[in-house]
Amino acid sequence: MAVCNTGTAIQYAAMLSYQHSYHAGNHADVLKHIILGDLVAGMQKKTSPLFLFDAFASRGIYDLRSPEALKNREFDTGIGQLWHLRHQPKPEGAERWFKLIGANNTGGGFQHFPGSTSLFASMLRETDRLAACDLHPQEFNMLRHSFNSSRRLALHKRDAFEALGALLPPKENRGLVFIDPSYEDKNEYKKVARAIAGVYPRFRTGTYVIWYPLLPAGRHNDLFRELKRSGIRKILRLELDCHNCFPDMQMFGSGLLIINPPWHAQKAIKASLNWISDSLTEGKAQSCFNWLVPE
């Protein structure tokens, strides 16, 4: 019989009561989503072989009028106050952004809300890979429903970290790696910092894009402190602080660490990051695009 100590089993029972149809459509992952676009995007400059690894999945498609969509509506404070704007002069990420979620509404409206693996199949070419991993039995099942898997596109149902050792580097010379745990068990933050810190010496010329929240305890300064031991360096800082726009809310804001994020992103970033800002909160956020650890 396996034993495990208390610690690993209270980390394994957070991971697997996570689902993020809770979460879907919020703040956050307005964020995330237009950034990731602005990120590949500016790595299909060049015509080389792209992998994308997108380490905690999820289902990839949420519907936004489940019951767990519905319970604390989260995606008021994100998509739901951005959709009047879908037919308003955008940045070019933005612009992206509402075409995909466009394109898994046939009937219109944005019931069916697209995630970032949707995301990345949605901008896979042809010499493109992607791989999608998810633990959670529930949602590893509505992923493989969501997608089917090919030669351009793996579902993997297993631990992310274990996967990150297991699948970089992988035989494309280049790749992004998306990282963004729920981060209910207060350890994960050291613990991707250190999961990133083990596998960069064998993938340096891969971007890794991280995800953090900004809770009241400010536990992301952990993952902070860790990268910066790490030695690695150039690694860009985006936030967005929406102070007290989404009371309701412990999260008030977040955030993207991004190792090696490609120049020909950047002006796309900067411009989508400051769109995010003046459209979600009508301004009252504070953004921030700036080196946590320079060249």
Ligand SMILES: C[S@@+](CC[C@H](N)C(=O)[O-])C[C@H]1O[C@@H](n2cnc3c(N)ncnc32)[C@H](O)[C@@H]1O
Second form
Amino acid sequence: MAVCNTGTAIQYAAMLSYQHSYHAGNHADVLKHIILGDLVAGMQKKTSPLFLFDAFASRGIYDLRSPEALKNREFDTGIGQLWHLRHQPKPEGAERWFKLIGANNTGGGFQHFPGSTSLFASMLRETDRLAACDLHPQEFNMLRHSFNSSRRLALHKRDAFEALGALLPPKENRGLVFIDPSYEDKNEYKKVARAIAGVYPRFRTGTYVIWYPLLPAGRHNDLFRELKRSGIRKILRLELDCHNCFPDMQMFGSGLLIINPPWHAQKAIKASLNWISDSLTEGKAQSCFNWLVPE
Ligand SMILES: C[S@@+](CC[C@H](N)C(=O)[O-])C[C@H]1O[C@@H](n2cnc3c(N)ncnc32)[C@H](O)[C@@H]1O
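What I would like now is the form predicted together with the named molecule, since the data block earlier showed the form predicted alone; can you produce it?
The complete assembly is shown below, putting the previous chain first.
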């Protein structure tokens, strides 16, 4: 019991020490938000209601002129690099993303940078639902400030791992679950895989999207190993290794594992991935789009 409490306290402290505002708009956010949009759009090709679950939501909208964002200017590796392309032809995923940024910045520019919850909220149809969850008191307050709870949008100040068990399976029986932790605690890679393995048998039809960073320690391999061991099939791996393009950043790339990727989204995802790679790194990045575990 004492060990368990200590572990929980350490995890809580790690969670409190992370704020996405320092990283918002960077190359990883570009990848995750554009691809998430493609996935939701692909799932919405069917008219039946959809449940979107943003389990690690953060604050929804980031101020890129805040002291946190300006500290390391990570957005220079992402939206800052791409902004000049906003009026040029691009794949539908990037088009959608620029439109969303425009809608959040009616006076122009990209100061108010939309995060995952903004993206999901902007794509909700009348019959869809969104649940967004964050445990950090400050992030949750900002989330509540930016979004009104409604029949279609529920905000939860609760532990995401606990919420996975509580909110799944959704009554719609169709949904996308987005897992985007901070990985401040090195054990979180395994924890994520085990949490998904635990909930998957109750919601086998769900699409699960797990974001991971590429860092020198290579801990994302723990996530891969645990997921392979879980017996879950149909896991798509999509990754952008930017390698030497952003030498000031430890995180040299990122990826998404997508369990049960919607068939209708795959063409759009490939187009987005190629566009991001070419536009962010002049094609120097290595991208990967293959099965971690096939059907
Ligand atoms: C990487 S950020 C999320 C970014 C956001 N998804 C986006 O794309 O805009 C991770 C967030 O998860 C929250 N978090 C970390 N551990 C959590 C937990 N166990 N339960 C709920 N929220 C957690 C953190 O407070 C942080 O705001």
